[in-house]
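Encoded as structure tokens, the following chain is the form predicted alone, with no partner shown.
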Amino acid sequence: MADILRTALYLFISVFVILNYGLLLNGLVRKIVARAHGRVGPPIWQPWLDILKTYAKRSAISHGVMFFLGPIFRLAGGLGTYLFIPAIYGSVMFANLSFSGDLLLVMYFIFFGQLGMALGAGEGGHPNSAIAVGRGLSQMTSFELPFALSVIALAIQYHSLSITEIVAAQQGGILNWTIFTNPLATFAGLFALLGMNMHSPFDIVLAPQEVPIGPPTEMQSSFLGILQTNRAIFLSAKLVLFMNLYLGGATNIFAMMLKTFMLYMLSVVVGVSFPRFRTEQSIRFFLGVPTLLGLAAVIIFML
């Protein structure tokens, strides 16, 4: 019972201390992108301003069963992608559960929170509910592709699924990481995490000025508050996973926050600098270049 415990404790350390960190790369970009559109911004506190607010309101919308259940499943997948992912290798505290899963269990995860959101949303009465949930399953399908194929390469050249033993690999120097051994898997992992960022020019779920928010266009209140706390862990799990798949993970939380800011900088920065794809083309994109390098990086490791 007390191992129990000390493992509930710490895993809730663990989530309050992701989410908080998300909230922070929230507002932290959102000050950036103003600043770059020559804007002043809104406060870097402002995330959780919105998360409080939100869960302080209540909302007599209902369209059934499932509308309720589309943000608890979000939810559900983005704890479920960190709970089982070492998000500090060696450390105790920040392991998580990744001892109990590897890394196809987190593939599921991130693939049941899109899904679940999907149906929620999809039985709301908005029609741009159904037209975001269409354009995201149809980007989610073609940029897993290539990160499919990326994790096939890892599984191939490490011999593991299991996150901690990919790690465990890629420790004793820079040159252990994957970044280095295996450079063209590590790039079609990071255009996947372009699209599962999903900022311009991959944006095209919650469509600015065209589908206003995207699915969640009619959840408001609490329903709005899960999502943004979802929002939030969700986003930091994403940098965890891709930090130690390519980049050799961390030993502790400096070195976490470092490597995570710079993958997600890497989306800020293309997101300012182009336009926002067509559904079609960001779908031809990710079948492309993205696609061809995960197919290379398996061939040459099983070659």
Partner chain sequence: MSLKDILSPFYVWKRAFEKPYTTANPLTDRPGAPRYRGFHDNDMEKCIGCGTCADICQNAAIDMVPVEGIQTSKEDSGLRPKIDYGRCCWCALCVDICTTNSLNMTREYTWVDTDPDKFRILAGAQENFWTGKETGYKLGEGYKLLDHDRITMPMVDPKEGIKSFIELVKGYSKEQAIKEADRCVQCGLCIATCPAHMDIPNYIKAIREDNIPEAVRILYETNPMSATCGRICTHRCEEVCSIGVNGDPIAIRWLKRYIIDQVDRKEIAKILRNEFKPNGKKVAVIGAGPAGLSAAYYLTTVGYSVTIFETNEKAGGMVRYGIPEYRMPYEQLDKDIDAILDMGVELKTGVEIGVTESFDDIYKNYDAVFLSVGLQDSYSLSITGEHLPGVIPGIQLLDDVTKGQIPDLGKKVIVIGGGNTAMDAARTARRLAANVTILYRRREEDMPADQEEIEEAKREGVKFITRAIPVHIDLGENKKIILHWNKAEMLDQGPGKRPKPVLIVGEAYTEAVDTVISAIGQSPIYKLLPEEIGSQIKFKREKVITDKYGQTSLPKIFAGGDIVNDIADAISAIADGHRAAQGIDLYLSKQVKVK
Second form
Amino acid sequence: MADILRTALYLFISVFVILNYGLLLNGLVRKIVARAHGRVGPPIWQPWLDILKTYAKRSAISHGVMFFLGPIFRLAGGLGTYLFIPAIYGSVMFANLSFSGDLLLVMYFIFFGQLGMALGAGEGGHPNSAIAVGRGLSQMTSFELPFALSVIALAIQYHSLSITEIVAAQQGGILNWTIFTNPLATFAGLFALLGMNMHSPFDIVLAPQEVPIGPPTEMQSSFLGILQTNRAIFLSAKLVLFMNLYLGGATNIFAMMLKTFMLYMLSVVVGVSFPRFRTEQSIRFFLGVPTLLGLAAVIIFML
Amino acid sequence: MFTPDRSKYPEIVDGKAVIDLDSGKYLKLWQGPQHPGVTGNMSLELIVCGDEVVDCKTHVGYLHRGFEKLMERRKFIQNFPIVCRICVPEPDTNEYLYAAAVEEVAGIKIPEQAKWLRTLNMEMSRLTSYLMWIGGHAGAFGLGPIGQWAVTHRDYMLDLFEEWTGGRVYHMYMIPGGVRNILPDGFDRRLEDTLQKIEKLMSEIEKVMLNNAVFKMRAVGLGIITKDMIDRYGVVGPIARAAGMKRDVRKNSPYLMYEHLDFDIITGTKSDAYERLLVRFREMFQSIDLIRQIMKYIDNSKNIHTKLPNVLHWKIPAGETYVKAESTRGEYGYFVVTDGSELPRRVYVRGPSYSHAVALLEDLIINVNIADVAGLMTSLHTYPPEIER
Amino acid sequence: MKEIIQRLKQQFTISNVNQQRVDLTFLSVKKEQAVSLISYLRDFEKFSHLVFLTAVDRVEDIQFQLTYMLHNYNTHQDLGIRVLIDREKAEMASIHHLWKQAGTYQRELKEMFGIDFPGSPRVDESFILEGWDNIPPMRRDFDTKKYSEETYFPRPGRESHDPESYMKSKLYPEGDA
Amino acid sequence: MTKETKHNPSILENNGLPEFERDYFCDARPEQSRPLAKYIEKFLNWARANSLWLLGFGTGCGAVELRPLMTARYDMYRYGIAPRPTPRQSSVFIIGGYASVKTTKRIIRSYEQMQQPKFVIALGSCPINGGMYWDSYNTINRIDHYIPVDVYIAGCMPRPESIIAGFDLLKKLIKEGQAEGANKYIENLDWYKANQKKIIKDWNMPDYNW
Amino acid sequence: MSLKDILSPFYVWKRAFEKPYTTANPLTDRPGAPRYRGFHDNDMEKCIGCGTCADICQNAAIDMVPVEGIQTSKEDSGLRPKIDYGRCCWCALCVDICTTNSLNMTREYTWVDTDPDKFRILAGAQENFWTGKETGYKLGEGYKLLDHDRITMPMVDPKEGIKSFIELVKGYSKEQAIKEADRCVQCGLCIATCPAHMDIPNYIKAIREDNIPEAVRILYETNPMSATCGRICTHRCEEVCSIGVNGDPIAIRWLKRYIIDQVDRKEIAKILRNEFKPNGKKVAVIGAGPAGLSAAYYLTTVGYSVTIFETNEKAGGMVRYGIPEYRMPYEQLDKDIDAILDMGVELKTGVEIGVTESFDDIYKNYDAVFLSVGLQDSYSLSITGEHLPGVIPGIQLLDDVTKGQIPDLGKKVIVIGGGNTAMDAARTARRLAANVTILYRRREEDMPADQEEIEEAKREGVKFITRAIPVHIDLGENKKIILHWNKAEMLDQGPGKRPKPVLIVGEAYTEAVDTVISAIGQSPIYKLLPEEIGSQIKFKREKVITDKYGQTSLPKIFAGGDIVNDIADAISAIADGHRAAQGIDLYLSKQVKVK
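Now that the form predicted alone has been shown, please provide the structure of the form predicted together with the partner chain.
Following is the full complex, with the preceding chain placed first.
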């Protein structure tokens, strides 16, 4: 019982930290992007205010049960992703619920949220949501391919489906990181990350110009609040996962922050520089170089 | 002759495509009234099949203020402040054309210096409008920074307008008979500073936007307008020029002081969204060059205004005329009919994007990916306030 | 331009030719001949560009004057063609088959002036206005100020004095001639 | 709800409709919302004031000065203001100057789609007393007849600085708990509806409506 | 697509390391430009409330409203522009057209409020956050909306002019008149000042529209002697003309003259067409001066039968006998008079009341009597020697010249006085080939004569000696008259009072001349009134006291003209006549039909 309670407490702390870290990342990146725009940018605590404000809305309308469940699924996806990733290698508090086969579960959770969201957005009924969900799902499947290939290559390379083990295998020096031991898989994975992070050129799903705001068009008040919460958690979860897979994980919280920040900056640097792809263009893109890289990585380690 | 490829329609009955919305194959999508891709409000009623547009109806009228009616019950001078509101992002062309039309029917000759100042105003306004446009165009494809930079530089131009005319957006400067004020002291220096800033910006835009792989993938081949479509749809301005037509009112029927300026008509060949961007981009440099040329002729000591009859009861003899000028979007014209009274009988405003916005867009948009609709619209450079007036 | 007018005169009954500027001429033609004249100009005289099509309400003559402005890109000449049509039963042949954008102009004329163009695409749909149930607003007999005051409630609390009558009331009131 | 029914007058008689369909004609009666306990509300108001999402619906010329405001020179993001493309998520509606009848219909619809608390800022002369279109047959003269307005900004066009000042005032009002336009709208719904119906004769919305 | 196209966009990040474009504090860092068109500011002192700003505003944004602390006076309507910022579009046409340049704009541009009803401001009167802030937009350089320059009136060359009595002013041509009329902004400030309250803006408008019949009709509504007033009116309307604040006032008098010059007697009759049927009531008018003629005209238009009794051979009164022909040609006066007589007025000339006709008879036979005998006596100089043969009153000279009895003034003439009569006398004397000097006790700026009269006199070679008080007159040799005068200095009498001339001891001069003309004012003679009637009429300082309708304390007797009003000019007399006509109408018919 005490174990469970302690785990629960640790999980709570872990989620709380990662949520705030996600918001901090968000605030920081807004500031950085603003600089590239030649602006000052919003204060770094703006994401907290936004999320508070959204929850504080006095009214909300729902279009049905699925509309209500959509954000819940999304949050479940985000939490699920995070909770099965060990955030800091060697830390009990941030070990979360990692277990030997967690990599597979995490990969499932990464896409679980999207699907839930699709249902909710679909019930919202706004054609923009529907179109964006269609775009999102097709784009998702396309970047899933290089990502899956990359993960497979890693699994083969490390003979493990446990993230903790993969991290453990990368300890002992910078050159042990996957990025150096298996650059092909890493680049395939990082391309997939670009797609996952929904930054340009892969943000057609949320594009305010092409389709106003995409799936969450009808989401408001606490529904949106849940989505915002999830966005913070899910973002950091993805980054932590990628850090664990390719950058050797983190042994303390500062290393984690630094590495995830660097990973996120990759998306940002590319995102500000390029306009967005159309859906079929991004599909074509992911099925091109990244998939080939992933395939090559798999093949190399198969051999 | 261009006819859009409507092969994706399910069936053609009596030469008309029938789209059964209930079949589940099609989705009706409303874009607008407010859409980030358009300056102003208009809406597109799109029928989409998957990601592609199979039919489009444009709906305008969200910004209709009844200008032409209002002008019929205002005195000639009272119309001068309101015409600039017809086209919000590019007000000065309206001011010039109204003033020029009134001067022509009233038989007023304006001093040469006033013409120079007007020319300067028009070119600065062209540059300002293009800056706003290029920001919007980049934004329509998701290239945010260009919009941020370009609108900021547009603001630097507005600062100049503000110190020159006293107004930021609406300048109300080209009053019938001439202009309202001379240039302030030190204006030429600040203008040159701003032009240099804009030139720097343009080099940055060239690197980030024009030489951008993704941008090219989106814009090249988008919305190709063939030569025979130009006349068929009444297309004017940079769009016609991007199709290789040497059509520029400034050169073809010179007005103000353009015949004394040294410039060429910039044309393109490929006539897609990217080519139109290139033409406009080069025209921005052309504008900067023209502004520099014009500044050599500005002399603050010269007369800038012809004394008008008392404007409170100014009657203009019966007559009619059509004057036109090259705006950023092409031939902008005013058709003015007077009947000898204190009020104009009819003022018709010929906005250049009128035909782009409705007739051309509706056909050009067929088979375009909905993600590109915004880019296509900005590429046609429509300003709904001037369509609806 | 003179030669063109001469040629036109051989085929059509044109009147009121008025050269406003070197590059701008107006002429009037009968309603029946208008469309064939315009087609002729487009196809044989290279007036390939329809600049605009609009109407002037000549309410005192119970007529609408339609003005078709054509442009020749070779000679850079504008040619305005005036056509008078009956105001009571305002109807005119459509030219949307000559230029695509003419359909839009005609829709606008139908809505703003109530001039019908049978056969023009979407001419009966509302164009700019929505739910308009008054006389077409661009007609001269429509009083926009009155309509606005009756419909949109100007903000109350304003009063103005005419200096002349105010001074009379202050300085030489009634009976003081 | 297709376009063909548009000029059918019977469709405009909404009285017989059930409650859930009234929304199609902007005729549903929204629910009043009450502030929470004093200090909690104060805290939430502080958050609301510093996170203003404005609806990206520039209804008139005013939109032209929103662009500089959004971009680098004025950078409204640093004041916690950000544009939002959907009314559902927005809390501030900027009436950008004149509103034609056709746009007024969309303004009302968008306003009703926004979630409470919601705020309205009116730019320029036109929404105050008609502005330069005071005698136009197609523009309304006073926006406060149709939706409640919190802050007016004088000018034609107001400079971006003025708009920032307007936002400052709005923030002050929100923090003081005075920006209760949404509740005012609900309390006086019949009056607002009567005004709206007087000018908007065609209440049909585009084919989908939420 | 090339590698360059992939790498080049990353250039965007260069900006991140440069200074942001953002203005740190927009609310304070960026004041409006020096020419910025911000909120209006109005100089309350300079503004005259003409309302031209309200006229030009296409948005009907400007209301003219009364303001506390601003009194309505003849040159100030007392109204001030109140601007509705729910209408204003900041076009600044109101600033451009402001007749006084009082209306300007500040550089302040930020005004946010929660109450839409607050956006109305009495610019300059109400305390605002922009009160006292820097001025922004002003009228631009090299551009004007108003025309400040009067169309020059063609005149006879002074050298030619003094050779005869031909009219000096040639009158406007049609183009000139329309152009001059076009300058008017139709504010209507002038109406209050005109004693007759003529509808000046509208007759100017009629000129502009070239609608002479309409103009004539407007003129006759308030003034039946426009040919006269168009020439010799003291035109105080032009002093308050709003255009005159920054430029030349509209030539209202010349425009009036232009109207009446365009029509002849027959046309006037056709335009005026008396439609009233005789009502059988009879009114006697004593004195055919402007007041009498005016009263007669208006009474006739509503059906009274009027008889005018005049001592002189011809009607016209002081206008004919007191104003020289070069200013007031007799045929023009005749045109006015004939037009009135055409209406059916009976004129009896050569009637001297009390001699050829008894006042009592008139009083009994007529239903009402209008007394407008004018001022016939001149003030005496009250110095020794004033009765010497070479000393004559100014009006005497003018009267004689009119009657054709040209006196011999000699070579050297001195005119004492500074009024219009003095100028007329001096210039008449010039035309009789004399060297003329005007002697006036105060300074030139104190002279009651019209400025243009003074200037024209100078141009014609009349010399001026000011601050000169005549002391006494002697008879010298060769029938010469020696005038002794003394230089004076002006003694300030405190604020609001006219400075008083005081002799400077020791500065005495003498001048030997042929004739001395005294023109220092006139006084009435009431000897025509029988004792019992005269005693019932109340007087104050020689002037008859009347109510606003010209009715004296004897109900049946009305009075007007110079014997009533203090201004004593033609237009006041005409106004008196008009009012008396209304009074008589009210008295006899119990209603006012006279317009």
